[in-house]
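Given as structure tokens, the chain that follows is alone and in the form predicted on its own.
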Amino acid sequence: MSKVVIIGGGIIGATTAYALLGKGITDITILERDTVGSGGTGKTAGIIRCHYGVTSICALALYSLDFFENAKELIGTDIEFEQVGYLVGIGAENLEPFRASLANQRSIGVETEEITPAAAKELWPTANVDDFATFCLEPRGGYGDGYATVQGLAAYLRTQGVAIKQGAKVAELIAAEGKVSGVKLVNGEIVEADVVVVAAGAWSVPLLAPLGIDLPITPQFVQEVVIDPAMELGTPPVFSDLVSMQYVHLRGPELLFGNSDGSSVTPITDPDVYPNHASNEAIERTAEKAINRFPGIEDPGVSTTTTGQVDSTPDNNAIISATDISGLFVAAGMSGHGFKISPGVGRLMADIIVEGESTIPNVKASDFRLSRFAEGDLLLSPYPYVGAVGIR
């Protein structure tokens, strides 16, 4: 029976074990150099949708459903899932690539349905909704808490026999003769293993470059605006305003805001330096797209901002692959939609190690290779929102 060790402690190294134990590996081991959740994972704004153009991501946020309804029977723990609904808007510029991207995916499955502006309005009322064209509402969709959800998911790992180490910070990983064989941690200590799942965001890339992996992954700076807005609102969808280019939900009493315009990411040299506080430019810009779109909040307030870094690759979709090492997969380059699709990344990611192919519906793993950067063919959405680079 195969050892596995997963580098990276967070959603996508919790999941890939997670699976792995249901095709009846139970030698894993999972590494992490900090606390499980610290990366990523915990800095989350937590969004669930399967809104997606891509046929494989959205079938991968169509299985991660029914993970984050079923966590409580699943792995005993309330991932605090708030089952809210989704709500998308769009201008007339984008009408045709939504409507088609729609059509794909109810054709996959997905429960979606094209609503007016009016019946938007009613789900949202202190918005105005007088720039749009349509909307589509997604009932299963909503938010999640990431760091609730990969604990929940560790203390279930360790129940089934899953060492996890934190603390335990990779200083190399071992292959010779086009195999892996272990790692060998900052401390000198040697983990042997017979498939290694790289699972550590940017900083994968670190550890994959001395063996001759290149992986295409930049981090890019995230900034978010929590705005109180001093008035009950209820428990509305999660909104993607596809014409003010934002999201927003709520988090407890108040709303968390975060860019959606693909054309204003900042890239960072290192995923683990930038600020810890969104600028004042970031802050004026969501104060004033809050107030216009959110006319009926008549006393809204900056309450505090959250920063954070995504693994964005530059089709924005990830790698769940197999590399030219024998026994080394990665699993990386999540691009901002990793927790959303995690439970389905998971599966794939243990699909490869195991079968080689997708056991998943209308997931292809070809999709997700790692040679598709070099090879020119880039993984994107063939119904493009204008506006919305790379996140649809």
The other form holds:
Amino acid sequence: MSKVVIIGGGIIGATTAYALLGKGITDITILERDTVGSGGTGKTAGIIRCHYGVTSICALALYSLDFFENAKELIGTDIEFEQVGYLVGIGAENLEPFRASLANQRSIGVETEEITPAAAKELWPTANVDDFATFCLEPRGGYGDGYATVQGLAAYLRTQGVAIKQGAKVAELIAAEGKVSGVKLVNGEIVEADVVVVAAGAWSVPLLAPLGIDLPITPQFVQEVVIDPAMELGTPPVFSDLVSMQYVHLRGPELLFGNSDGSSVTPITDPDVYPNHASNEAIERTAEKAINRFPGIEDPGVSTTTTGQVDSTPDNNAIISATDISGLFVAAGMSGHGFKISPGVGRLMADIIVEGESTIPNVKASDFRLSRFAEGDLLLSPYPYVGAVGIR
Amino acid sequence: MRIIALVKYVPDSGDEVGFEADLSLGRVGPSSRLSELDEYAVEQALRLRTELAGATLTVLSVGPAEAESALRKALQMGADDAVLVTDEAIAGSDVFGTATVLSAAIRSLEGGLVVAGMSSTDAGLGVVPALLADSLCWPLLSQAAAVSVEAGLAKIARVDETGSRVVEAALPAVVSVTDQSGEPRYPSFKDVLAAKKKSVATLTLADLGVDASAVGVGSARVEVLAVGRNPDRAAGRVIVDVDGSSVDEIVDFLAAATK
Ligand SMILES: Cc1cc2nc3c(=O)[nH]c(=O)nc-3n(C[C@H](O)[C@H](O)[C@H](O)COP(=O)(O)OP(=O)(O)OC[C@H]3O[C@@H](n4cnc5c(N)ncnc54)[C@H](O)[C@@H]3O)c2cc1C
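Starting from the form predicted on its own, produce the coordinates for the form predicted in complex with its partner chain.
Next comes the full complex, and the chain you just saw is listed first.
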């Protein structure tokens, strides 16, 4: 039976192991350089939705919802999924791609309906909705907790015999004659394997480069601002505001604000070196947008800021792929939206390893192949939104 | 009256400590920021500004150009204006040099009350307020857990291991406040937007009439001879419990350790 090593104890490494177990593969070792969830997964805003223009990604998100909704039965722990719904508001300039995307989403089974600004106002009474042309509401969306989810999964994986080694940093992959045979840790220890899955986000790049595999992943610094609204807001849906280009959701009694126009995202050279707090300018931008959008929140203040790093590819979509080296696979480059699709990504990675093709309805494995960048055949939404980062 | 809060731009405690070629502490790390201990000074100064009729609050920093972001943060908290003294010649100054520059700036700004933090979070010497008071010939009320101002008198409560005492001095005075003085506020969005319209004034040594030879690495009385890393801590000892045996072992260990 094959021996699998997964590099990276983030949500993608964990869901890949979970899906492999589902296929009867049990000899699995996850190698994590630090602790489970210490990478992007522990910092995620955790927004969950299926609102995607690319059919394969929309289908990955839809597949993933089943896991988020049923995690308690599936893995025995509560992963703190707050299913408050997902609301998108757009301006007139985006009506056409918006309606085309909704039709496509519905055609593969996503529950989403167009609602009027007046109906949206009932969900978010503190918001000004006058400058939106229309909205849609996805009742199965919401937000999760990346850390709780990956910890819950890790606990379950251990009960199923998966070895999770923390503090185990991989120094290099071992391959010869076009075939992988294991990995070497920084302490010199060698872990043998028939199959190696690299699920180490932006850190995957230097692991694959010595083998001549060029992953087009750039680490990017992202900043979010947490706001104390100083008032009770109820449980409104996650709000993707594609007029002001921001996303907002409750986190406990506070509101988390992120920027969707790309201006708060900047490329960095080292994925481990970035500020641990948002810049004054990012705080100013958030304050301006938030005050304009939410006049009903009278005296909001900055409670804290969070920052993180995302692993972006040129088309802002994941690489879930075999490589030219036999036994070596990659699931990385989630480009800042990997949490909501992670159960699907893990399953697709396991499909590619075992079956060589996708077994998820409406998901084409070839869409996520690594070679698409060299071929110039990028995975882009047929319904792009004006002004927003291409992750919808 | 002009209240002046002193703020320092420092590396974050999570940043790797770096040193310049002259062995002075690097100030610009990936997460450099307004020193957390100085946020307490800004908080107390903001409160006093509100309490005292006609008072304004200026935040003052001596540092590299990047220190502007620490001043901007203080403006977002609600300070009225900000002054950065920056000059190549200041680089490598010791505490005496820093106090010389600060006192010249405070004189030129005509400050009536200076509020400082208890110490910086990087070098951590905690002597600048005293040197500054000396240089200004003003009284010093240091390590205040509480501060109030009434009828031209500043009054503080200083709490230390020997007890608590109340000290007062006539203004103008230098006060340093501890992290017991009251949690710094969150910036409100209104203050954040108001801060956007404010500018940070930049002054050089020439503007202040300070002779460049009086400050900087050349005139520093403190000389850094070497810097080194602390040795890694040895691995701890694991005590394994067998039916309660660990209690005696832990007691023995503590008894030996405290001898
Ligand atoms: C601030 C922020 C907000 C986000 N918001 C959302 C959102 O709302 N919705 C959404 O869907 N997604 C969101 N994302 C993206 C999502 O969190 C990520 O795409 C996802 O968590 C990536 O998981 P991962 O397992 O690929 O990467 P990671 O969680 O980064 O895991 C990679 C792991 O590999 C380990 N590793 C690295 N090098 C080595 C090595 N040499 N040896 C061993 N281990 C190694 C790392 O320590 C790390 O734990 C957000 C991300 C951030 C940072």
